[in-house]
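First, one chain by itself: the form predicted on its own, in structure tokens.
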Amino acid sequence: MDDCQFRTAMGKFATGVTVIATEVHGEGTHGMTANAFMSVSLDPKLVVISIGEKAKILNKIKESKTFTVNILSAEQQEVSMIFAGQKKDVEVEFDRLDGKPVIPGAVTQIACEVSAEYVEGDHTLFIGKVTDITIDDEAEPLIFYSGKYRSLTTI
């Protein structure tokens, strides 16, 4: 299989859309849109994110040893596009959760401390120990499938 075929096949898995954020002292807050996120363990509470070797945020997370996962709501497609680099010169305000930057209005905000990192292929997997969490039970998630934003429908 070629790279295009592999990417197309992986795009057939519907995912939520997240913004991964971190903050480096003296450099401010950095964020990146990502869908490579999952829970790992309930005891202890762990999640994993996957960051590409060319992503600007990679070394920021390595330095700060912290990150947040912000699961975006259906109304936050523009936020996703900003952190994906598709919209330029737009400022985003951050709230705080356990002293870490989070996106206001997200369905869920998860604050983490890096507990381990593993380089696999062209990505680094960061295992995050969850230190705090907020949930908006009223908001619907933003969905990404086959290269396009989607929303949930009840069947």
Contents of the next structure:
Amino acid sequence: MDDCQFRTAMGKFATGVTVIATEVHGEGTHGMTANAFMSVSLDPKLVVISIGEKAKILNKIKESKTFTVNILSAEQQEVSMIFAGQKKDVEVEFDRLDGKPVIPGAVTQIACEVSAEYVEGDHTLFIGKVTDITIDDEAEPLIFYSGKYRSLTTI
Ligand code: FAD
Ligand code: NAD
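Having displayed the form predicted on its own, please output the structure of the form predicted together with ligand FAD.
So here's everything in the complex, that chain up top.
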């Protein structure tokens, strides 16, 4: 099995799109587009994200021990592209939730403290203990499927 076949297969799992954000004291805020996100536990409330070993945000999360997960809305494809490095040099303003940076206009903003990390292959899994949440019930989510952005109405 080659990498392309694996990616094509995984791309058949339709997901939402998130931006993971973190802030290291004195270094400012850093964001990264990610679709490897899952709810893990209700009691306690835990989520998991998976960060590639080459991603700059990896060491920043290790240092800050906090991150936010921002589930993007259908109107935020450009935000996804900015934080995937596909659109350069765009300034982004962040809001705050529980003192952590979050993306304005996201469908859901989830503030987390790292409770565990596991290196698996070329990614690190961070378990996040959820400390606060905001939800916009009216907003539609952005969808990623077969390597393309979609909205719920175009699937
Ligand atoms: P960079 O490449 O430095 O950052 C990414 C981009 O965000 C840069 O262009 C940077 O300028 C911009 N940026 C960062 N902070 C700010 C800021 N404060 N203001 C403005 N711009 C800023 N990779 C994974 O490891 N796990 C995943 O689950 C995952 N899912 C993905 C899902 C999708 C749909 C896509 C398109 C990509 C996904 N990626 C994932 C790949 C990942 O988004 C890219 O490899 C990304 O470029 C790696 O980011 P980085 O931390 O190395 O930082
Ligand atoms: P793509 O067609 O490469 O992605 C399809 C699916 O493959 C993704 O949803 C994910 O499940 C899986 N995947 C892709 N790259 C992976 C990786 N390095 N590790 C583990 N799983 C991976 O999507 P695209 O639009 O070509 O992506 C743009 C860039 O973002 C590519 O460089 C891709 O590798 C990266 N990406 C990384 C991840 C990840 O690390 N989990 C997820 C999505 C996209």
